[in-house]
Amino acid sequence: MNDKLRVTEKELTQEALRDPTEALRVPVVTPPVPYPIETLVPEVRQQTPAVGQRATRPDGRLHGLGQTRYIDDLTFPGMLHAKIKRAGIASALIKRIDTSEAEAMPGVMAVLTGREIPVNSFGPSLQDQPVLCDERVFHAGDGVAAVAAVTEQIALEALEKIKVEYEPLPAVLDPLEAMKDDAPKVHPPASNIYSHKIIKKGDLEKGFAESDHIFEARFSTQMVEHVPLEPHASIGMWDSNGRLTVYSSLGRITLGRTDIARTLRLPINRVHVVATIVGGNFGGKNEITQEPVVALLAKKTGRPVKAVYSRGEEFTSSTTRHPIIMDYKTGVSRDGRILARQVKLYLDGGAYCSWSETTLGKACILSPGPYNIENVEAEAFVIYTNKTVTGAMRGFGAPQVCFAYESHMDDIAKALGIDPLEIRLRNAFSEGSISPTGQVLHSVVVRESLERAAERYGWQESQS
């Protein structure tokens, strides 16, 4: 080893003193560091420091002041603007469209029909969406045409000029109408029912027979649109060298990038997605809409395109939550103990997958309730029907069944004569509680937590 590499740390720095360029020529000597072997986590179920202290958010002055700039504040040279016809029309055939009056009209820069896009489909799980309709429509909010015009209103103009014919297909409107055999088909050949999921614990009959007491009830939930003050947007423009830029307000655009390339038939690289400062989401901008619209219309024209969703639009084209028809069966003990539960539920699911799968299944898991429950049957069905999308929205699945397990659990309180607080504690998930699908659980506060919540309510006061 050179001499000069085994000199000691406060040699060098005796050195550099007496001739400062010295510390240029020798080498670095960095102490050894000790570094921590042992992760440092937090207390289960304690505070960490920030929690109850003041915090101002990064981007909080800009909302205040009323500055931050969303994406209908974007604007580019020579931008155009782009509307989608709907079809109206909730289950037909398109046997012909005609585009020639708005593509004459002056201020029209392009049109767009489904037969001009690489490949016509596009979902998070299953591809059974079109981006624009181009054979058949398969509910009232489905895109048909696009136009591309150097105003919102010309846009707009143009789109009454756009001509379908269509032929008018039987649809079905009811879940529980569209599982049967002889109902029309939303994606012929295939079933309406097009995702299934099962759970079972124990012996279901054997804690129904070994029941006192056994309740039946049926509750559903309706259609909610997520309504965000901003609506869906987006702009898309293309550089020389062929490369497509998109601004959108999805809020997952690492997804909306895989599925644009591949609705354009683009290698993923030459896509680059923009998210912009999302003006509410709730889950309902989680795959794309209408930006494979502005990116073909941006090519045609050779321009910016932007195109931003009516109110109109966001409830009839964007995903909403599922409505579910869930079927309740409880055999309970007198003292009000839950010995058997089954349930039955049928989601909803409009004209298209979306994120119907992942939401049929967390909420056949859950929809036993926070109860420890020895035997369970939990069936769930997702059937397509002709009607706006559903799909991501918070909770996914969860409040509609917690809205149906504690409906029934106060009917079962009240028919037994029982405190509804008191059976929930009976029943309620503790420490090491088994979930119906085996998972053992840990750092479980369900009875405390409803205590606290009592407690501060004044519940036993106002039983009295």
Partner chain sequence: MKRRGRGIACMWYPIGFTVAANPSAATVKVNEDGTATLLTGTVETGQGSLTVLAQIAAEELGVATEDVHVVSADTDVTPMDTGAIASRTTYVTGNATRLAAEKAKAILFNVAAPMLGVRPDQLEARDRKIQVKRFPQRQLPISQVAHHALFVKGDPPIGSASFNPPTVAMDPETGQGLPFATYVYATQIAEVDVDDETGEVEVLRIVASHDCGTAINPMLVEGQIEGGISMGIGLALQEEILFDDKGRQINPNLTNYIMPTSLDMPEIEVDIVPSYDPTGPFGAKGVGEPTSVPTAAAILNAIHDAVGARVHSLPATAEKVLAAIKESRVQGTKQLPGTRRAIAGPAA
Contents of the next structure:
Amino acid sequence: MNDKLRVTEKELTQEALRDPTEALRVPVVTPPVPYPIETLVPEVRQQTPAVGQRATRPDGRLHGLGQTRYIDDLTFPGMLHAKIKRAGIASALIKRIDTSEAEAMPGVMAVLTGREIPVNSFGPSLQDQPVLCDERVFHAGDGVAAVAAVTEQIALEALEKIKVEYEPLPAVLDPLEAMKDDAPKVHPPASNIYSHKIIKKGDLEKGFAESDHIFEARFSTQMVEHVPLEPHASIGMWDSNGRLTVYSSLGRITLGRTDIARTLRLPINRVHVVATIVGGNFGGKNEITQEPVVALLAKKTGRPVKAVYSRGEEFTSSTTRHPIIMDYKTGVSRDGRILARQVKLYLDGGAYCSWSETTLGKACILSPGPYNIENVEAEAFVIYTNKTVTGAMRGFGAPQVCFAYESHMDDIAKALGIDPLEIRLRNAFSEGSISPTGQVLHSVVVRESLERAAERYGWQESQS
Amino acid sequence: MTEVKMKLNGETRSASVPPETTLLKMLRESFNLTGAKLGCDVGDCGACTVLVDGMSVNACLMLANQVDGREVLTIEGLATVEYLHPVQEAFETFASLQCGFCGPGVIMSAKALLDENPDPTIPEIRDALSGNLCRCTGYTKMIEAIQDAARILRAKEHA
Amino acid sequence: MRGFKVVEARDANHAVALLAELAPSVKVLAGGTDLLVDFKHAPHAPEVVLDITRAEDLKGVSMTDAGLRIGALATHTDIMRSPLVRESLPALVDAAHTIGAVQTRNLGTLGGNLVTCVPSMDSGPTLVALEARVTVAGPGGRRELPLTEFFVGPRKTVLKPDELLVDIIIPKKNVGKPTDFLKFGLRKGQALALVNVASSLWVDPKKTFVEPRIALGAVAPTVIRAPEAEAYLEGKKITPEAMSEAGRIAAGEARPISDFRASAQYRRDLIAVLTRRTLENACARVQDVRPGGSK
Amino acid sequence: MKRRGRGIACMWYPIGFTVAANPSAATVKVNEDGTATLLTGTVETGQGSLTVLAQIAAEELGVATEDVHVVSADTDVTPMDTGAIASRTTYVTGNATRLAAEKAKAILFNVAAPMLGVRPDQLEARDRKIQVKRFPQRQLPISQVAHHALFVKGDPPIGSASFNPPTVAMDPETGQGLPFATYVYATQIAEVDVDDETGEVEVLRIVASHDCGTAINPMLVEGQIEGGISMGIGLALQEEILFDDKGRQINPNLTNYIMPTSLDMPEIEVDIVPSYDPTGPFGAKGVGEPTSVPTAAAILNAIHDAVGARVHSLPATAEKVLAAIKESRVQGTKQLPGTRRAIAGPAA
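Condition change, the form predicted alone to the form predicted in complex with the partner chain:
Full complex below, order starting with the chain above.
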């Protein structure tokens, strides 16, 4: 069926809907049931203290009734749907983008390319990420053009009509390869190692020299996606004062507004960001993605524009968890006390910095584990590769290093014939312990957590 | 265009949609029933779960035309003006939902389970929810709430 | 989804008539759990979709003179709930239960699963181990053929564009045959099979294998039998060693590939283990059953 | 055969950003009926943070949780907030909220003091009342005080405040410094069954003892822990974005990206470790991220305990576990160690 025809048909149908004999056809908006019916507040929660109560969530009932309005549940009169064309190639120069065929399609209201974006770069710490690539593609999930059309389907079909000519460049996919001097540069002329951190405490060599045993191991982790059930979604619209409103699934609206204003070269007070309720974040919705795109398409068309990531785009074009290669070297005494620990971390940063600097820092600081160690050296590198961007994800590198230091700990315990619980208790921080960065720690309950978990589990009893 | 006439949340409704329209798209766009969500569009996540003739289905995997003449129940039709469905009530009490996006689908799956099996075991509840992905809760409080709702429903049945 | 037309069939004959008219630019919609996903990703839309979901004569499970008949449109849930199947062939229930999740089992059909013909189909091995036959209807009438001949390759069956799968029949002699199905996936819920295996067997009074049948899924272009392993077992005394050896032989008969889900070697390892376990489980289901199906 | 194992892992985790400023601001307005409105720039992304913030404001004002309505996530309306990131909302935004509520309360106390004939510092707010410390019978309903403040004294009880966790920059050469204001601690113990012929791992049970300082809302803390564990299980066993040799993703969908379903989740036992951080709002720290930190480590240690095989790279897929089992056998480990209790497999 011809798309133009379908749009006309839709309009005709809407005409027909006004016929009173066709009343049944009128799209039904079931009025929301006005809960709560009862206005009484349960007695138990009328009392203070409020802290410590198992108070119910005010959003809980709306969730259960299906009445919570996420971005994709919002519509505005005349709203258009936007889709972004993805590069599908990990590293390339963009020679030419031809959007003419797409623009000629019935139902297509506007097409946008990177060259039209006032300031085509953003990022929470380094502004190394283009909103839509204009000269070069850095990873396969990069956007290269966008379309706003009257339906999502027309927008999708229009993407296929956009012709992009690439000159492929060598892609660097392995972070250890990317560290080498002769590796292709992801963001030339910048080095692929774009951030580095080191922590030194005590005398590592002395610590190893005093150790009865030295253990070494390499651990590595994979790239993981946040999988919020709600895909990234945003709606952009302008008023006649040139003020932009963006509804977006963002967990951090302040930074979002900064980045939107920056990329659009707008005074910040002309940008209004509303995040309603976000359908899952886990670190993956802490920076903008397609907000400037919907804003500019809305500006071009004079209509509200909505864009929702497909599940595929959630994987390819949002951030992910850093894979980390982790080298541990640990010196221990005969009785299982850690005397020295050296850690080297290599974080695969993907194509852009995103939250890599934060991840690098936390991973590095936390990597020795919650243990009293006199002599520590932890060093971490984050490296560009032509892969999906790695950014913030629940734990900022901590789950990765915890996997390494705790696996290592068990191997040491086993080699020394010490119970895994016992070796941890012998080394664990306590109130006033000094962290690897020299910080005196307070309200430290790692021992308590070990003992309580072991008690609850029945650790002693389950040993035969 | 395809004419679809169905019993939707207890009332006779009809819509005229292009033939390739999915049930989910029709519910959301023609009827503004946005409780069922689009999470993956290919039947993996279950966020679009609704009941057709009492059976839970992925609304993204049915054509609107397929429900012509049938009964469709969405999350919006589950509560009455007087009462929340016990599953909805238990989900609220137990804080079973966090971001809530998977919630309408999970609750519809739970409703279908309890209609079929008023006293499900925990493994049976897990099995019934395996088509509904949730990233926030670890499913734990959902399972507790469904057990609680089952108890309440059984007590109602006896009363 | 891209635009297409939908035509509805009242019953099987109507569907065949419509197919004759519309082929080859038509796709048949049964459960839709695979088809609509394909449409959403396909570069081109089909011209016409033939919706057969209202053809009642294609549904249902019944016992006929030929054996247990399962309509092509019977959903996986229908199979799981059928008292007939639960009683006589619980392995079919187990297999149906491993497919997708409740929502997809409520929609997805046995016929659709066979016609889509992905190598990892979960309904295939049990039916093959029970030597199931299928009925195909076309412009020239109906024909019956063994299920193994129905499969041609990945996503390819003998069905011509104007033909329709009508039903699946498990021959009478195998109704009640002790059978077991095991699937190995990457998780417990909604898993795709890395390997799935079904074994059926009779046991004679001397505690030897009679008519052992072993079917392997996801380790060849289609579901395959393991004839060498079957031949090895035929007439052998039932022992753990024999079943382990049959597993090893079956692993050698498979032609698994390496892909991102698993290596070929790992799939072979799994076949050996799963074959042995299905044989053990099928043996455990034997209670004085004799060839011929009478208990 | 299935072999059972147990594994333990503990961790530490900081609250807030690494050194970098990450302030939150909040405004609390007390209405003339004693209810209140809290304005916060943070976003509810599912954790229940708005509930927790309402509880903190309510506690400070001496009213009930549902007396506080929270307005959030609108840059035109709500004050600056660094956002729902770094497990910082309860601690940082919570501190800002408490301070804002305290300022609003101070206005109420100033108004109430002459009405009750005492000094403001002799007052406390409890049970929707403003009362004289140790003389609870001398009290006024908060509604009466608020109404008086607004419409008689003309002094609206509104408080705005902000909080930024105190840190000291790290030395670039040695990393020495105070990067975070506070840390939380936790231990998880996992019990697994490993099928030593297929490598399949089934997580049966996880005991999680987590420190979050004061649990402002224990039910929501439990929810965070249970959810964090499910993510940890995915990290441990199943989830991985795969690339082809050209750098394109192979499995960008929920069919082939294997995250845990309800059937993949173990029994979870949550334990909240009693703890109080004097720098947090009513002693609270945070809980969001740490919940998924030790899970993978505990599971991998349990696998090791069950079959004596160490998997060094995540995820520990069944194939990797089986390979590790085979390797540990080759390495002359004649007997599988750590098999305290071998239990029967499904086929036995």
